[in-house]
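This document starts with one chain, in the form predicted alone, laid out as structure tokens.
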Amino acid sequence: MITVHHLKKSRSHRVLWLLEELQISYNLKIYERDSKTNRAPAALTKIHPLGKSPIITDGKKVISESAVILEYILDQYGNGKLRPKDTQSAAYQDYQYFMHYTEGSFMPLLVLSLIFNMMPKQPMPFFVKPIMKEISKNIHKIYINPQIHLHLQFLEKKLKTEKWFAGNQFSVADIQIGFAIHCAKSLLAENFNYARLNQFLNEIEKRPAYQQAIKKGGPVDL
């Protein structure tokens, strides 16, 4: 059986979704982050060198990294669900590229985002702070949010001619990209005007998987 080592507001909320789209069994061990770094605890590193979070182990394997435990956990028990089915449509194109654009393209400027965030918050002397959050909002205005808004623009494009991002049938690519539309919204609060991605984002939380995932594992967040 599937054990899925989950870090509570990370991506791991995606493999929980997964699984109960597709209503196997497994079993959940739940970490928390480290109150003041706000990162994984030393704990997963036992499961896996990184002690990055998803992680799942299926018998003596362990699997790591979101796109790939999505693969395996189709390939084994999906019975030939959530994906395409004809290798060489347009459809199956489709998912293929958005299963890797989103954590090769999209998600590290999410991660740089959130980043900058932080640096303010953490400790320093009171007269860097000032300096700090202005370095952190530049850097925002003149790299981060344009680059944001650029592939916002982009998925926005995409649901015009379609209502899932891999053809007209919800697959993993939809799991997969849905966590990190959801953080892009988050982190741009009131300047997340895409009705497209907004519409889309109300069809994926009305999934009762979806809301199961959530119930189990927490909230979705960086």
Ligand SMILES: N[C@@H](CCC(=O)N[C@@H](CS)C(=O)NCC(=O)O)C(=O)O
Second form
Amino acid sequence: MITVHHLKKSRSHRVLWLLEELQISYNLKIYERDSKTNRAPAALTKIHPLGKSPIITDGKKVISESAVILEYILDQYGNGKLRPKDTQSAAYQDYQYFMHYTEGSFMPLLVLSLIFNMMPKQPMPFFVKPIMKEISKNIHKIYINPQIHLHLQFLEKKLKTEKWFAGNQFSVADIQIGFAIHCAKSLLAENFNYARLNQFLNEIEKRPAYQQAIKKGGPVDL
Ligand SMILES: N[C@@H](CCC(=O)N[C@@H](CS)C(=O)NCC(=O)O)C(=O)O
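Next block: the form predicted in complex with this ligand, after the form predicted alone:
Next comes the full complex, and the chain you just saw is listed first.
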């Protein structure tokens, strides 16, 4: 049976969500973030050397990286569900794209934004703080925010012509990218003006499996 090593408020929500969609039984081991640093506890490094969540174990296998975990679960337990069947189709190409693009291109920008939000809050000599605040503000203005909006415009446009990210059927690509869009919305707050993406978020949040994952693993956030 699969054990999910679930760090609270993390990408691991994706894994719980998929397992709930497939209605598979699993063990859940919950890890708390450090209250000061927000980092994962050292206990996770005992499961995988990088100590990043999500990690699953299945028998002797240890699997990390959310996209790899989602694909593994579909390969082993999916019975052909939640990904396009025809590997030659445009939907399958989109499926592959969004499975890889999310962590390869989009999430790093969101993590960069989080880091630059956190930097001025770190302990430092009082006279450095205003300088750090200014650096953080400028990096957001010059690079991070325009890049995040560029990606969101691209994602919004994609959903103007299709219901989901890999064609007209809900798939695991929506689980993978859904978490990232949710995080982008909470980072941008009132500057998140994307009607189609808001509609997409409303639809995924209504899914019983999504809600069940939150019930078991806690709220979605970075
Ligand atoms: N690309 C990896 C990223 C894994 C990752 O960075 N996870 C974060 C949680 S969202 C983490 O474990 N952070 C805690 C830490 O670095 O201490 C994936 O998709 O699984």
